[in-house]
Amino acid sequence: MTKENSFLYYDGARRSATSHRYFDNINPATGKVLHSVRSASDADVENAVESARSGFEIWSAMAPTERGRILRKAADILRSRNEEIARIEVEDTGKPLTEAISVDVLSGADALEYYGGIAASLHGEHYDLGNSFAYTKREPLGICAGIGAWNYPVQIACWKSAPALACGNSMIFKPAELTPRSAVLLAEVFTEAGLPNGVFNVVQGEAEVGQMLTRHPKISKISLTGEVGTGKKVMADAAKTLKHVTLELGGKSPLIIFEDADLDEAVNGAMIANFYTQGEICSNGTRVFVHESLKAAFLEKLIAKTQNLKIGDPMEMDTQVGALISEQHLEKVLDYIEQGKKEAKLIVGGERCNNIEACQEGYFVTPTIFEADQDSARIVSEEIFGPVMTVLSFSEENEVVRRANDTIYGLAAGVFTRDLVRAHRVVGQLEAGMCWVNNYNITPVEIPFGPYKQSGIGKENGLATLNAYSQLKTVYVELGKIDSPY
């Protein structure tokens, strides 16, 4: 373990934190500290936003083709460094190794490059008026912050620098404590891409150092993935200086098949929307919905490929179920099985696994499915944020989609039939920001993706993410004289 790493990047270098606090970076397949990494200090985030400032002036005078440039450019070099970086969110997070390396690095590269290229093609629009004309001109908002959340930590760093750096802005990004390295080699990566220094910089810390940047007056925009709760105090603390606001929360989302759906195919949906990433993921379709007359069949092959998942140390290829992130989050998740069984029929799974070699301390669950029947049940309405699946039966479809909306959450939802007239009636009535028909869980960067209802405001990705990081100016040009009344 080391004590300190220089975990903090401001002015285009690795800097070391100046507080007192430390928090301890775990590897969550061992149980072991790695760093133990410290905290920004008041000084530390303040040195930050002069050199976003600093960077700032530079990159929003530059040609928008060279930023371009320097994005695409950032995003190759992020290719080559692929199983590096991978390896290093697998000890960060305890995800299987082969997820890492085929969707962590390489999505968020998607991003750097999609972004890259759209850098160039931002404009506005020209009004015709007669004797005037008036035109907008989309603008950068100036300093963003990026804060993070622990399951996909290099990607989201991506998701939220690559559209703000392309609209010209400049970014702090805080990953979150418990997933704190990747993000500081990301910061290198955009050095060596030729991105001036402090467009982009990193601080370190827990929740006090995310309300410096909430409630820092220089910083204009606010972007979090992570808890509702937490997305409610972000909101209030960047009301004070009217921020601009984007938040991507939890859910609770729905996941409903039908009775003509392909049955391998919904199983493996379902298993896709509840295992992938040991169930840490906040679009997960944890509410499986079941035609009556499939819930059977669909069972008895969902249970068999289940029990067949290989959970082992994260390092091995051959591992598809890792480590939850940490003991405190690994309790959680022990704790609403227990009250599961309380309220619904365990049918697989639901024990911690402490007999994988070398990782016998580690935070493993195994998949988990719960059979119930009342949609009040906590583990119905919950998020869990675990390997954790409710398989529940319907009747009629007014009947799932009423159940499938009540939810103070609407960040997803999937629906799994032949007929793609009825997939498209019912995904029109769902109360999510994001639905799938016949697969789950695919958010490539061109198309957008966010919430409704209380799983947050705004979008990431796609065209539309990019009102969320400019502003629009409107220039109105008189060719005539002025019509005065005096």
Ligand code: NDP
Contents of the next structure:
Amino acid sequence: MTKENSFLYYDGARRSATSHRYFDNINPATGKVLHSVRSASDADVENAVESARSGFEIWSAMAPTERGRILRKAADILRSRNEEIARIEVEDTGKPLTEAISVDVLSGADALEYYGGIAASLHGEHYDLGNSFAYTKREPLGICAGIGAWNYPVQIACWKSAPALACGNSMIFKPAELTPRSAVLLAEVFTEAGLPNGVFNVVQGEAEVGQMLTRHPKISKISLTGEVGTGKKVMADAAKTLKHVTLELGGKSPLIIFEDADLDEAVNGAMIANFYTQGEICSNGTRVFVHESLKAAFLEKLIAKTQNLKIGDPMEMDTQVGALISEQHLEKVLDYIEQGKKEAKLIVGGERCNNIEACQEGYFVTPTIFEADQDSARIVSEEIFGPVMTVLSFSEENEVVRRANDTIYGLAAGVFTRDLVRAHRVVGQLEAGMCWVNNYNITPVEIPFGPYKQSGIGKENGLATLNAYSQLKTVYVELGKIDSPY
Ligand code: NDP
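Structure of the form predicted in complex with this ligand, please, following the form predicted alone?
Full complex below, order starting with the chain above.
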């Protein structure tokens, strides 16, 4: 364990924090402390804000083509360091290396490349008004703060910084305290790519440091990925200075499998929707509604495939299920499983797994499936954020749409059917910001991803996100004489 202090990043270099508060950076697969990380103090946050202010002056005045070139170069450097950063991400999160190498770093690089390519195409419009004209300019907001969750740390840092920087903003990013390291590596990548000092900054710490950002009068925008409760607090704090907010929050998404679905595809879809990243994915389709005529065959295949999943040391390339993020989260997931045993029928898994060589102290839970018949059961209605799937049955389309929508959340939804007319009819009625037909949890950077209802506000990815990191200035120009009433 190292007592590492240089986890902050501002003015283009790693910096030591100055508070007296430390938190542990723990490897969830082993339970071992990797680093003791010092939280940012008020003074450190002020330094980061000053750094972001001076970075903004340079960056916002730079030609958009140059901004785009730097973002694309950062994407290339990130790709070239994929395995190294993926390994650090695995140590921090406990997720399988095979996932981190193929998704986490590369999807972050995709965002840098995509928004780097768009930077030079941002433009306003011209309005011909006869004897006058007007035009709009798309301008940056200023200093934006990104506050991340722990499940996809480097991807989240890229998904927030890429559109923010493409629009000419600077950013201060606070990773979740459980996963502090990859954001600092990303900052180094940006500097190597030629990003001016101060444009991307990192502060570390718990909620208190997040609040320093959400309450800071010089910060114009907050983009949070986190729980619904945190989103409400962040929005209330941001309201005091009327900041722009993007909130990417939790979910309990429905996955509907109709009687005509391809059975193997539906089983694969349900597993991707529940067991990827040990189930720690916001958009997971944890309420799996299967048509009653298909349920027995579906469960038979699902159980066999789930029992075959390899749970193990996340660093081994054949591991498919890694460790949960923390001991506290492990307890929470196990509590839900205990609760589930009273509310529904446990059919697979449901146990802590502590017989993995070299990982006996890790926070592993076997992939778990419940067969449930009550939508109001806690395991069916509350976000667990672990490898816990509930399978429910339905008989009518109208009935399943009503039940799917009967939730405060609205992040995502999925439909498996061969009848595309029905697929579009059903997704048209689903109250969810991201819907998949015959697939699940696919999030290419080109398409907007984001919530409805209490799962949050705003989008990430796609062109839509540019609106969230820029503002339109309208300029009216008189060419004739003022038509004065005086
Ligand atoms: P939390 O809400 O606990 O934390 C998210 C971030 O907010 C962390 O950096 C946290 O700091 C910080 N934070 C906590 N309280 C405050 C506050 N009052 N003011 C400012 N910042 C604060 O979420 P988790 O990290 O536990 O992540 C899991 C949640 O994230 C799940 O609900 C999941 O569904 C959601 N999520 C949503 C996604 C989406 O795109 N919609 C994607 C991924 C996850 P710290 O933790 O360091 O104390």
